[in-house]
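For reference, the chain that follows is the form predicted alone, supplied as structure tokens.
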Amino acid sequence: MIYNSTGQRQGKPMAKTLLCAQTLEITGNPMREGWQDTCRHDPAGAVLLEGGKIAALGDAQGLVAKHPEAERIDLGEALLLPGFIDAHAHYAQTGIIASWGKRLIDWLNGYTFPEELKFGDPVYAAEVAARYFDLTLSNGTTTVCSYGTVHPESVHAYFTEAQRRGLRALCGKTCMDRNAPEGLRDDAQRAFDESAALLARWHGVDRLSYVITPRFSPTSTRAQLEALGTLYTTFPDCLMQTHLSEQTDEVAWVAELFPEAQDYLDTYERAGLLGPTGLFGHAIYLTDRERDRLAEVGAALVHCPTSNTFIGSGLFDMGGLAGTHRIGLATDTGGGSSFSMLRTMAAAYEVAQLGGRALHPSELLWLATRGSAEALHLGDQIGTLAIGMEADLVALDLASTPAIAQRTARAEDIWEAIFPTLMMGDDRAIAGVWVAGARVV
């Protein structure tokens, strides 16, 4: 399916489409194995799309000769990559992105909760969902794992819009039964029942996945966390997403609310919410025990660099965690200050530099594609240029602005050509986006 700028269906993709461009395959984790052994660049490559999947890739000249029937799209010097994957976002905060002057708790009370109260209105929720996917697709993001609000209507709106566009998308009802306004609180039984109903309605339908979603321990009683832990145990193929150790005052608050817990992570583990399909956003102030336990279980940490700096949270320890933990990358909009995964990669580089780790361009691209796919347990379906993978792709113009173009012109290898776009690129660098093999606008 192809959509125009208003989201209306334009048509269907050709039976076969051949995209000719520079290609970059990342076959392994360069953060652990090195880019020399995990990356393959073809300056004259091509990718054949058929039936919504990658049917072939390799040298453009050879694929053109082998598939003369395919519609050929010449993307010139653009770089063809898997579509970007945002592993932690709050689509319902689209309207409050870039709001001034708050830290986490004040951000929730001053901006987030008043906005989320509006999502009991299905019309409003649908409008924001459509706007959100317009923004993410225009920035080359083809998969998002988002929090909804406490309202089931918010999840229905998100999945309905994602389904209409043919997207692979993940979402869950945000569960809270304390320390939130009355209109945003449920209770343990309602959290279980509404989450279970949404899971039954949407999980595994087309390209959609339901995610069990307690916001974080301060807004859930023990009873609610345990109810969601029961749901998580009952449906082990579902992911669970929440927040962990984002700010120091939050960590202190959790210690006051849960004096029996060893640490923040233990509040989830006691409730049955720690498992290999867990997604823990932020994870800045981890104790040694928490680090060891997360690695032992195989849960994913999701790095949200623009959010961590924008609301003054702190610096994720990429250097200390990348070699031992599963890590995804995310905008965390609207606490994060950009819908762009390019801007998010730039922020991840800057944060890592402050910690003494200069991330290689291949490592940044890994985090935004296959790394996030593996965090979401979707690495066998998206995130890599490989035969049989779903054809969610982005083409990057590596000379999209005069500032980037003049720097790229001096590049001596592909990494020097890519890096300026990762640091300075925005939606102008997005030369094309494909969802399930169909080009979208």
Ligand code: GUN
The other form holds:
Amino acid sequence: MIYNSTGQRQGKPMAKTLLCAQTLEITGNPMREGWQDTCRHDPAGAVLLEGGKIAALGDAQGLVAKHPEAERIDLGEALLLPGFIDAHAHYAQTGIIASWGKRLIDWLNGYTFPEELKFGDPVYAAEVAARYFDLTLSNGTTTVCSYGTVHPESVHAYFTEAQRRGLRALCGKTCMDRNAPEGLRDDAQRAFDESAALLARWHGVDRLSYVITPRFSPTSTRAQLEALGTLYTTFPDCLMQTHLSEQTDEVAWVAELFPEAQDYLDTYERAGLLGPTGLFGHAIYLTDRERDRLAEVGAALVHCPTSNTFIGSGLFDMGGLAGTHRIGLATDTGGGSSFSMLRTMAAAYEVAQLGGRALHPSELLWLATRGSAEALHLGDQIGTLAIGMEADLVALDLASTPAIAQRTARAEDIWEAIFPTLMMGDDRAIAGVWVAGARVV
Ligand code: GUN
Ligand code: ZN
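Previous: the form predicted alone; requested now: the form predicted in complex with this ligand:
Starting with the chain above, the whole complex follows.
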């Protein structure tokens, strides 16, 4: 069943729908291969949706002639892209986004933990999950990989809402058994048992995937990390998500808590939590050994630029890592200051500039779509405009505000037309969103 962003059920999607718009196919990784060899722009393109998938794409004239039976939707000058993919978020922090004045550990204790305590209440969790997906969909994000809270109820609420809307979505129970308040702590056995039960209930159901989720080493004992490592080894097709080296005091704290470990990454590796399906949020203060090991294993780093500036964490080394590491892009809501992947791309651009690397618009778009999809090991299902991919799409209005429109009007090529929206755009630029072929925004 398909619902729109306010939860209203929409009519059944037509058997075939033809979306006519500008299209941009990114067929490879522009960060490694250059945009000239990886991007194909069609100013008068079209995408045929059928059975929740992309059935064809090409020039509009040809596809209209070939599929006269399809319902035709003319999106004018809008740019049709794969829906954005947010590879790291905390949906339960929706209510405390933009909370003032604290750095990571104080921010967790002062704002995050008190809010997360509320998610033992399934009614509250359901209300926030619905609000969260309204916000992400209206920002053009069609897949989120989120942390829940320690409460299984929070994961049930997230998956129930995602399933109701037909979304591809990922989530896990956030495990913590120390350095967190009573009410947000489980223990090693409970973390294992509750994660295993949630995995059995949701993993692979419809478009949902369970993700094994130790919050980060400071809030887990060795025993808990090891229990989750055992679970991870038992279910090798499950992803594992956690945080790594976000702030300097956090890194120093981990060294105190785990004197036997070589470094922060080693606290995970010793517990069996390092593998190619690992997602490591932030990864700012990496040692050379950690960088090499992450590349060797093929684990993904998830860049969360609005969070890194908002909580005052530091600068992710995109220039130094993009050539060698699997990288996804994410809001990290509510440490991140926006639900919008457009705002997130703008921040990624600015952070990379501060590190001496100017990211091309194709690289920003790749990070927000296919890069994140590949980080989540979903690159063969979402994140690309290509035949056979799931029909999760966003249409961007490239002149959504007067400020953007006056800049776009001077554009001499497609990249110059797109870049102002990447830098200055927000939910007003979202002209349409499709989930599994049905329009939801
Ligand atoms: N490190 C551990 N937990 C969190 C969290 O919820 N947000 C961020 N930004 N960093 C974390
Ligand atoms: Zn996070």
